[in-house]
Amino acid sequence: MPDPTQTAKPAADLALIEPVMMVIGGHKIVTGDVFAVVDPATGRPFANCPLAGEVQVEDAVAAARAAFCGWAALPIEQRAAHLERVADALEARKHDVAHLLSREQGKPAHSAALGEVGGAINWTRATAKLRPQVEVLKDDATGRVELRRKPLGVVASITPWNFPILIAIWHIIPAILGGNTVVLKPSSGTPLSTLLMVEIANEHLPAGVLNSVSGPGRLGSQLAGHAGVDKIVFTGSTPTGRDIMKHGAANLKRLTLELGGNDAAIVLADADVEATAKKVFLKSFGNSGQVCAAIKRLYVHDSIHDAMAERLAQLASAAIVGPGDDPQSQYGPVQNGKQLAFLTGLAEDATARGGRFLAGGLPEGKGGGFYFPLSVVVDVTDGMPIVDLEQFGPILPIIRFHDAEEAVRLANANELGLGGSIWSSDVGEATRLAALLECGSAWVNDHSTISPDIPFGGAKQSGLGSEFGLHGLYEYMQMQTLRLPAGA
């Protein structure tokens, strides 16, 4: 998941389209410095955002630390009630948040952006119902041993630009439910909607429980190395995850890292071409391909390769790509210019190596925006950058195979291991092969489907730890064994 490496310079003639500010210790913070946020539909700045410095980061950590003891002491039922009110408040402002989200991220406001905010609301409510369990490990004449879980302290959340609201909710809600306090740093590419969400949430949380700072990546490095931060939860690129791990080693921070994915889907010879193509299309190109667990490599058996590729190309060519405020748009632009250049380079390299684009393949310069069409490319193989690297955009390479075991070997050869899938009319055989995939999540006749009650995390270089459900909640809690005398 690439993230912008530098922040756009402030534009003196811009005013915030939404009066959003950072929140530290329950107070809205006004800073003298700002940076510009770019509209990916035009490639031009449309708003200024408050810019935090080292002082604001220090203040945010201190506020979270000061609020921790009181928040951790509250019964979990009371903490959950606060979160239910946060969900209600987001529900009341969902159109405001979705509009801002669409403007800075690029996804269509009427569908994907509103869907993301709705998903965040539902996720908040589902997570608020989780309860840590006391496990009895021993209870006999020699004594009783219980396994309990306690909050860790201050959690720093660093979020990416592809799902600014939903991923922030994935981070902060279990952290807060578990009794921790949070400092949230959104991507500098999409900070505004996240800051607005934090403002809304703070109307229903005690001061200091949830704090926000916005600015470039160096703020994340400051948080990762901060002695007052007990845990880092980060979603983003593998190289940045490694850097966070290095900085966090100073005080042995707990880490949850959801990193890059180059998910492989393997379509066996007996798969229904039409039904499979429709589902694979949705699981490849959702959010214009900017999804960690999207299908990014499609291995198709030789006997149905051409038919599958042609059908996917038809679906891609028919898709409407446009600005987020256009009701006709089904897919938006790529979020930033750096990612557009990366995709263009991959496409050009694939063409030079003999790849054929059946759909798309060249960026579309609509009004200066970061548009790349939904693209399907064939005659590519492992060893080419377009297959080996995570595209994180609307390009789907299709690789021909003859033997299913060999396809699994190729899928596993990549250093990343977030997700993978097998597609077949023989569910038993598909299940056998799915179990051989070296990834954190595997699906049969599906891909990238997730839910708040099922753990999700990466294998190999795709991350550490897990999110969602009780397993995810426990990532924000310290395990403690309690030894009691017999009969206690």
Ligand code: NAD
The other form holds:
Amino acid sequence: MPDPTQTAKPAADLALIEPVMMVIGGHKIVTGDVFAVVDPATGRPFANCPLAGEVQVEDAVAAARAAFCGWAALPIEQRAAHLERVADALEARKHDVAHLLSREQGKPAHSAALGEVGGAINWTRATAKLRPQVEVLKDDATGRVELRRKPLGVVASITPWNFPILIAIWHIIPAILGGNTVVLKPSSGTPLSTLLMVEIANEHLPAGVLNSVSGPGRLGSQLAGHAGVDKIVFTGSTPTGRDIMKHGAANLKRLTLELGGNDAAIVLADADVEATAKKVFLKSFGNSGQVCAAIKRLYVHDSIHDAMAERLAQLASAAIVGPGDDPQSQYGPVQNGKQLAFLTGLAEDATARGGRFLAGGLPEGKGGGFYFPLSVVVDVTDGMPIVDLEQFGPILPIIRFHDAEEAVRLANANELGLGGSIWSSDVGEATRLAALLECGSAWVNDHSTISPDIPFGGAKQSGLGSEFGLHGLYEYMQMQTLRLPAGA
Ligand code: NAD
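Which structure goes with the form predicted together with the named molecule, now that we have seen the form predicted on its own?
Everything in the complex follows now, all chains and molecules, and the chain you saw is the first one.
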């Protein structure tokens, strides 16, 4: 995995991309320090980004703290109205945000990047409609007890490089709707589109409600250990999640951790090969496999294993992988060089252990970019790194099984537990097996489908808490019981 604590050296011949700046307390912040952002399509820096230091992190937390009381006191309908205006403003600038997103993340501008920004806008609108409920827990002769929810305070949001805009929106919209104020730190691999999004949002929010700081992982550490931060919402790798938990312990920070996944999909003998292969393909390789809940291990019954593997390999071989600004590209490069090296190492190791690539398997050095073709590998088993580890890239290992219960056992024999799925024409049997999967989300004849009204979160080492819907909103709120005299 990339070293998240480092940023690339600033490139002397590059300017800051105007007008992308950090926003702290409603002001655009100019820093003397910058770091370079690399274009995954060329492997070369294409822009400098403002680099926050400890001072800016302190300022951002102070600004969020100062804005908290006023924001929390606003009726939720008014907070929601601000968020509706944020959605409208993002809609008006969606091509600008998508352009930067594609350039720094690698995904095709016209499809995936625009789709991500569109998804973020829809998510903003849907989330802004949520309203916390007052629950009456008891109302009898002994009294009435209500369960209410209040904002927590200052929320720090720390995001990864695979879906920088969508994941930031998943964090900040429920936090802000719930009456909290936010300091957002994007990944140093993909900071620019997030900074632009925060600038746009700030045109429709009171000063200090949403602040941004850009830089390496140590800024995230500083936020995790900061006494002025009440909650961390983090999406990223499991080791970083553990580190955040450690630093957050000092003031018992509330935590939502959305961490890694190594999702298994199990295809039973009676599945329709053609229909299943097409859908599994989409759910494995979207965003070039850099999806937390992508299918990362495919268990297929012996009787249809070869047909499934061949069809998936055909689909993978036909896919067009290229630069994000080429309208022909269906998939982009992986986001960074360390991730490319990690994938290359996994593929080489799999081949050395007897794995057979039916599609892809070797990096492609097109123009210095971080290209790895969509790859399908068979003759691999549990116990090999290509199966046991989260690849987080466009390689799908296919594992043959004879007994469905044994496949479920293998799916569960992994420390991660984000998602899992069963594919079959017998929905009853698939449902029975899906319920046995040790993961936060299970699907039948589908995988990784999410929506703003359905909670999503990890089991085991894939995370803590959940996002989306009322369950997700409540993660940004403190429960308070209110006891009233009988008849009140
Ligand atoms: P990462 O953990 O390396 O970095 C994520 C963010 O944390 C970045 O902003 C980084 O600067 C920051 N960070 C790094 N070290 C830190 C520290 N010690 N304290 C605080 N912050 C720190 O993850 P990544 O490589 O950017 O993302 C890939 C990982 O994210 C994969 O494992 C993937 O499965 C996971 N992910 C999970 C979900 C989910 O919803 N479960 C979604 C997307 C990605």
